[in-house]
Amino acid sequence: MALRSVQGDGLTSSRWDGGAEKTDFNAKRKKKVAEIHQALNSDPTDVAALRRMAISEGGLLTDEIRRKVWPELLNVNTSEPPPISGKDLRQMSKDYQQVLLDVRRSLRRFPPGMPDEQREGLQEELIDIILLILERNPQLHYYQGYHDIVVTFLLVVGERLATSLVEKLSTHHLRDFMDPTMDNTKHILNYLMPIIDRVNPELHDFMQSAEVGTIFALSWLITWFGHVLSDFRHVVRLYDFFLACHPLMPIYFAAVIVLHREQEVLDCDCDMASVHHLLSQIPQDLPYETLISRAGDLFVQFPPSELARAAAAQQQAERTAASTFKDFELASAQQRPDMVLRQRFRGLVRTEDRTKDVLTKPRTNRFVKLAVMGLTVALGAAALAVVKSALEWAPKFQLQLFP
């Protein structure tokens, strides 16, 4: 049973927040809920449409919907019994003491006002989920911050389903973070500066001169921002987006946060301590929907394959999540939003007949508007392309994704 109802199931964008446009808000919400249920009730389930809904403005709207859609996005069969272990994992696991310490420090991740008894029960479930996944997958190595991801799933879907979902996530999206060393995690972080350089060379050069590095974004990446955002609504909105996207999308979202704070960074003293302090304190009032849209645009314009050389130049590494898993790579190329958004980008290029990069300053007013229009325009073309892609690849896609 999911136990986050005490927090409510609010939406996450100011453009979805009623006010003077409450009627329009309710109409959009009702329409989206209907489309989600239609996709869920299709035979087979219309996963392409669910991905479109998870990406588009407002995400999946409520935790009740997430409990139905997140398993579909990860291709987890909810009718199968959850994994169990007959062993006393707390006695046997080499990670138990570290997990226990991390979970005890996770009080802020639970809803304010939750009774101590209920929270303590959830913390015990959190420990059990982590230890069970590690026991069933000895190739995975626990890292501090993993519990921040697990607790998000626990609060939304409950212990039974969280175990299955996080296990699948751990062997795909999070796999590089769970290696014996941090080499692959560092390599993924090394995509951050090349993305910034493509968009804003001045900001990139300033940060390089300050020698700030990328460590400020480590907790963002390995917890999917769960550790640094105080509003749970914003956390689950990002999880909607990341679950529907390429495994490297979180680093693109990290880049757009830095780009969004350009003026703050340039106003800093050009030294490591000042810039690191600024960037490590992530604002809580970010325009999430705008940044999500822009992250998609960046992925389209600067896909990982084009950034790999620059990332490798910063630090050599063997593999990243996208190249480690061939099945995942195939699914990404044909179904995930990277391909969808790439199709949209080509269409925009033809329409505008531009000669300069879309996201490189100065941007035209049209593209500034596109970046903030959300569901109707900024991701509308992507939504249609997702459906087309799904039709082209079903049913083969269903067999290839997360086997």
Second form
Amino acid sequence: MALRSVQGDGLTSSRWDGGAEKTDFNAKRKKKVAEIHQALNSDPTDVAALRRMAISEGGLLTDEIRRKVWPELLNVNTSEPPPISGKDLRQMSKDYQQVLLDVRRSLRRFPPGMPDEQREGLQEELIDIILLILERNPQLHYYQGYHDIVVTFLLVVGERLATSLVEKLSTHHLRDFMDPTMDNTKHILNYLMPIIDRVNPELHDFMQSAEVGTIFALSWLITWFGHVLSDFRHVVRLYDFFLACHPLMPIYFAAVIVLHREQEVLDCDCDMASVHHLLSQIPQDLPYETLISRAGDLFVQFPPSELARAAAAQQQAERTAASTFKDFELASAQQRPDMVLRQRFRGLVRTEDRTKDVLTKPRTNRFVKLAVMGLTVALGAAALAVVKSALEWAPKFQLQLFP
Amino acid sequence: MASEMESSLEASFSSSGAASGTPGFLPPARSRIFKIIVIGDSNVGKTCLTYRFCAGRFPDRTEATIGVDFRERAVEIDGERIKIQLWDTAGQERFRKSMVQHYYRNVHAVVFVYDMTNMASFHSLPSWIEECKQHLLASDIPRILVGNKCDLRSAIQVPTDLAQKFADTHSMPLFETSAKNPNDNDHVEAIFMTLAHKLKSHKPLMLSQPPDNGIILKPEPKPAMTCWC
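Would you generate the structure of this protein in the form predicted in complex with the partner chain, following the form predicted alone above?
Let us now look at the entire complex, which starts with that chain.
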């Protein structure tokens, strides 16, 4: 139903800029607002529908809607009083100095026209929120860039709700970034090259030869692009998307950006400096809707469980069995949001042929290979072993695709 | 080790994609590249220093550096065109361990930065030096120590003689400067150019000798220590 029409929009999104379709745009927008409110008002709240809305073209559209929907996506009860602390956290917190330094320097995150006084007030709130969350969750460790995430919530939902939402987010989506070390963060970055390899081996090989590493995408990942995008509307649009998806979605989106810039990368000198420099300067005029849709498709085609092994292999030498196991856990945990993407993808099967050309180069259509193997599974244990890592995904997924 | 040497040569001599394994690119223009990594605590001014050198001015506003930023400037030294690449790193400790490591590869020089108005940033230097030792294969890589923010005279916490003693102990020249001070645009420039000159004069040694061959670059006997603000 609604799902299908939204997907159709996604495919033509690049043409949305044309003035001729403005009326069309407004009509769709109106329809979407109505659908979101319907999902919000149904009893119980239709969270799956809200996820779809957050992912599909335009995301949640307005901050007013975000204030209502983000708590639902994070399963936060807005009627509960927000957490508070009676202690003087600025005196006690070991992170205060670092947080203060980072927040003070975060002027760019605030709307350009905002009066200094108002901005300074918000910066104080930002510090309070961060310190409070850290105090309530001693297992979490502050990282530079966390403040970029918190400020986004503060600006959209205000201090009271931001505290609850970010606290939830910090113990879920951001959890791996907040370990005592950044080993897990590094490991998540290791998903980047395997995704690129699946879609565009030539680009992957070029980047490997350049030894560019993945640090150019670090700030993208750990700030959900809040640190690098100057237009706040783009930031919140991405937050809609990421809040509705698997915690690893930002790395798929990072891959999609790199893939989108294929030609620029290949035109670059094949050395670390040139490629790092190019990629770390993120273009501000990216076709966000197209890229979001593509990232969703890639996630379904090459789910984390399938990439986990390749990602682990990226730094095999350094990894222990325990942490590799953790990666598998990570890859398979918290996958509920993905159901939405998978359902969304089901509608896309008919148009799959069209998108396939854009998405994958010949060598790498693992998606098809996987499906064929899936059919062969019944024939022997050998085949089963091959698809084992994808099995947790396979049953429902393939049934949907090949009914 | 041989391959390490080879890639170091590559980084030094190729400016137009002549890396092995990617044939079909333009031949190298043979302009040398000096890769310099800038490290030190959060908020000591690493970004401002590198920005000042590469863009010629103090940035309007800077933010926390997340991961590693890269800036580059071409200079001419004794008639030779040289590219100076500055790798500006995140200051927060958690980024050092697993993140920045990759970018120590093939560096030709290291700039340690502390904030003259912040004693803690000075006290962190030994751990930065240790960190650096672990990542760098060769022990003969030129290193310099930069005390930043010398324009904030009334707030100075790190006395020059203390810093000088420390620099001497670690065989590094010390420079006290300010990336911000508008009255002296040239000082930051002079620091990096001094380093570049040093690299240029010692470059053949670094390239032709394996790292463990015992060629040690003599540190400046009398380091150029002055605050030119």
